[in-house]
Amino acid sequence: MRLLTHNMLSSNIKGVTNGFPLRIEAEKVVEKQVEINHDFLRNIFPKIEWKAFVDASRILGYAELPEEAPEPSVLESDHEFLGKFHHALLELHIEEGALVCPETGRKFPINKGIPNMLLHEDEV
């Protein structure tokens, strides 16, 4: 599961109302390659929540990126920051773990990359 994926997630259990950010619980992160492409990474950075994205990166061992989102204008310009971004997002892949609910502490399981966010039927 990318961080992309992650950044788009988020618990909805009955009653849940502070299912974002899920936690993340890695037990297994890999890297894979992948070309870069400058106009989706322009177009996708302003529908990332900066926050939880850069604390995920954290988690996983990526403390490449700044702390507050930068200008829309850096990405036009600045390559090296588009290279973090694109790394981060793209080619950090959570092959096994977990993903948590902020409010109830309930475990959605991520396993061969696929997070499994299916409610029991007490949960709907």
Second form
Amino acid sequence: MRLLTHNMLSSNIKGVTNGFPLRIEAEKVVEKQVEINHDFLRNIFPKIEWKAFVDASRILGYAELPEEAPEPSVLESDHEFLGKFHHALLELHIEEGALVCPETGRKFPINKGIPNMLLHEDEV
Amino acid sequence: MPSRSAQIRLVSSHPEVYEPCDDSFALVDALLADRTNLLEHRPTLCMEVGCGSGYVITSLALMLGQETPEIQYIATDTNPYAVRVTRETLEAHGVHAELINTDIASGLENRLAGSLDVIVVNPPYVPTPEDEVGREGIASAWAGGENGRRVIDKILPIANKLLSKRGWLYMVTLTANNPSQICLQMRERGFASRIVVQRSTEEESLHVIKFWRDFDIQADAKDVVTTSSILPARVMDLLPRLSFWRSGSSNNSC
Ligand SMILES: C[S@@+](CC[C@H](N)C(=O)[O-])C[C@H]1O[C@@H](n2cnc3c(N)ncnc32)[C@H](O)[C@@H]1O
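Structure of the form predicted together with the partner chain (previous: the form predicted alone):
Full complex below, order starting with the chain above.
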């Protein structure tokens, strides 16, 4: 699971109002290089919750992202920033671990890189 | 030329996971038939609901990946074996999709609302007793409850929520699902529709329907709600083509 996906997931338990971001418990993280694509990064940038993303990248041991979200214009010219954004968003994969609901503490396990968001009957 | 769909010998399998079948091939053929439009569309995020073996999402990534490398893919399934098998199928073809073991798009609906440019789905569409829907194991791959519509009818409003303004939905339906009524329901949500692939086997008659937001219809749809008047022209265009749709039950055989 990439941090892109972490940034798009919230706790889906019935009654939870504040389900984002899910806390990360990472047991195994792997890096896989992929070709950078500036168009994708520019298109997705406005959809990213920056603080959740920066915090998640730090938990995975990557501390190069700026605390504050940069202006979108930075994405036009700053190749160094694009490289960091790309790396944290798409090249770090949580292979084993869990996502934890910030409100209830319920754990959603991640196995073989796949988060399990299935709910028990009493949570739907 | 690189392959434009997944190779069957590289598709992973598991006894509890739906193997690529006529409906899977019909969906991939529909995407191939619409490939030029998809390339021009330049989607950012594409999702498959109910990925099973991974045959469809892998094919989509292969057919669009060369020319439009800026796309990211997401695939979901309720069956934990299916998402694992999909991962193997994707890896065997050297492509990637983010996988989530979830019910339709549960957990993604808040943050991904209005963000998906393409959704593809080959849902469990076979009419079955209601209590067979969503059971564990392989039966949930086809069991669709009354008229095969139980899961389809849950997917449609979620697709409406998740699709971007320019979003497209491709969905497999069976005659017994009453596809013309599905199209009318989607029309009320402001979507136009078109049959991309139609295929009859001895057992079933499949249609792959493409839905897209049509702003004329959205204006009309609001009128329809208030005046509930005559059907607007676009549906009238569609109806002759839909008129041969009969209802009747069918069984999945593969
Ligand atoms: C007809 S199979 C299609 C599999 C594959 N996409 C293909 O075309 O070969 C339907 C798939 O949807 C999955 N499914 C059933 N109900 C679901 C739900 N509520 N949410 C997500 N996936 C579901 C099943 O587990 C199965 O893998």
